[in-house]
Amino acid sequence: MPEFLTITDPADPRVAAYRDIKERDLVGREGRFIAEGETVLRAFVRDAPQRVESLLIDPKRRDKLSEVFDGLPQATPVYLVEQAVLDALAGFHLHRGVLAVGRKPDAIPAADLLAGLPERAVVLALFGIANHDNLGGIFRNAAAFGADAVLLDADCCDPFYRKAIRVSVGATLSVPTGYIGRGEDAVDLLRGASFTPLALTPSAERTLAEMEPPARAAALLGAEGPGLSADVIARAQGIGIPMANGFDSLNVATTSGIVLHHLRFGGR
């Protein structure tokens, strides 16, 4: 069972990791992250209990979370903090009343992650996704449709940022994630691992619906606005999603869901 500790002073050093959350979101937490909300906490404890350092909850939620506590490593601190103290500690009103501090996993190079995937696999390769809402939404879709991995280039935002975790409903904590180094050729990397790189672009002549999903498929997605670079598009297979009335733009997270559904189920 975890160790339950009551905190009455927001200046208590035992809960320093939870202090001034929004400000520390901007500067980082030196290998740690904040998970917020009951749904995210349940996913975190289910998928990676060994990386939970501590919990901080409103005591009113204790009974409701009893089965979550059962999944924690022995003696994990669970700090019980009344709402007023919790708000003073966090620096804003935290209506969810549930927080956790976790340790980030070691960053896995994309090449190493790809090498361990099965003979049939679907991955997403993301380029310059700097919006945490979009990144979280993409990870949520990756979990929902069983993507084998998400690859991030050096210009993507941090999947362990609090908002990205929250929007993903905890999926950034569980979906295998690999990192493409700055200057590393992602298209060559994917082809070298026998993946077919599919560049999502409105300019593509071939549509997603026309494509038979390859055994090892990598969907390449760029940031809204600039999209993928011309070089990446030229060296991958361009794939488009037709839209009505001349509309030519989808939210990138929405695009990821449509593409993953087709790659998983379109050939069946």
The other form holds:
2 protein chains.
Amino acid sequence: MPEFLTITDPADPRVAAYRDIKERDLVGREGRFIAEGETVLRAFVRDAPQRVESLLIDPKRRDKLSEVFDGLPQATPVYLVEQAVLDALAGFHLHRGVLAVGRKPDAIPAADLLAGLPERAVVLALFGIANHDNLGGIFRNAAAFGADAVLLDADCCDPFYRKAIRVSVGATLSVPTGYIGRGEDAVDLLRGASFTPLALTPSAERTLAEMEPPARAAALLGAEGPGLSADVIARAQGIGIPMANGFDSLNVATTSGIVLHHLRFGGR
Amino acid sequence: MPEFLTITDPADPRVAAYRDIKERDLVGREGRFIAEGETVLRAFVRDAPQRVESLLIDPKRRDKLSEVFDGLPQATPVYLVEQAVLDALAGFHLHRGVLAVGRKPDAIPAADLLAGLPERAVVLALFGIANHDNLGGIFRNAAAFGADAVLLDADCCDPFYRKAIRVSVGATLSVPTGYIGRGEDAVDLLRGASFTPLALTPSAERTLAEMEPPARAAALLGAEGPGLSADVIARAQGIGIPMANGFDSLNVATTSGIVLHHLRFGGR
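Structure of the form predicted together with another copy of the chain, given the form predicted alone:
And the full complex, kicking off with our chain again.
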């Protein structure tokens, strides 16, 4: 069981990490992140209890969370903070009333992550996904379909940003994530690890539905609007999802779900 | 060409429909709606020019929108409003700078809509989708995959709500929409129109990927969390999408995309 500590003063230095949450979202937290909400907390404590630095909860929620506490190391502090104090501390009304500060894992280079994956594997490689809703939605789908990894290029936003964690229902904390460095060639990297790079792009002639999933598949996704770069598309296997009567495109998170479903269960 | 009218006073009665947009979102607009953003406007004017009551644009955007104006009836007013006046009028900073007021079409009963659909058809039937992001996302997918109709039960939110229109990229204005009345039996209604009701539910044994799409398919979707009612599931054909290692569920808009992709292009 962790240590329970009641906090009554929003200025208490022990809970400084929870102060002015939205302002700190913008400047970053030096290797730490904020997770919020019961579902996310449960997933985080289950998947990585050693990376939970502290919990902060409204005491009314203590009974509901007892099994979460059972999963925590003994020394982990759980701060009990009444809702009014919590709101003053966080700087806005946090109706979820359940928060954690976690330590980010070390960033793993994409090449290292790919090298350790099994014979049959599915990964997503994301290029310039700078919208936290979309990034969170993609990670949620990656977890739902058991993707082996998500790779992020240098123009993607931070998967440990509070909103990305929340939208992903905690999946950004658990799905293995690799980083493609600026200037690194993602297509070469993937081919070098025997992955077939599949560039999802509306202009492709070959459609997803008729594609037989390769043993090691990497689905490449770009941001809505610009999409993938012409260079990446030219050097990967183009795959399209046909749209009805002039409709432009799908949301990129939805696209990731459709692609993962096909790679996992389609073909033959 | 429409009529161009320059407005310099936020209190001008001619633009009263654009006043305090967020407050009016809450109370409703008596048969009218607000559409915003260039992409949505283009789709609206293309699909239903006779339902455009007026446009309101920042004069800086006039040149970019000339083909939109060409599609409008002659008497439709286009109010030219500088950004500062627009912000004062709307009550917040509207960085899109392109707005329209439209008239809602008459609500069509689901049964009437189904009766007019072709031999091969795909519809979505939504139950209790009360989140505007999810409703908008579902309509966007319906348009992208050319679904023949979306049916809404009495517990769904309004597809003409400003945010639902925006997230749908205008699709809620164009996808044929039918309403299931409170107390009406949706499963009976669908079977009566020779549609196979497919209840998307995590517990179903039969999976989407192995299902041969029926000629007339209706995918039934419930809100995240509660899902579909036990009664609806029991009386429809249950269809599941298997989740990896204990992950709970997909986002409902993502689910609609996966289902529509399979119904359009899967099977055989």
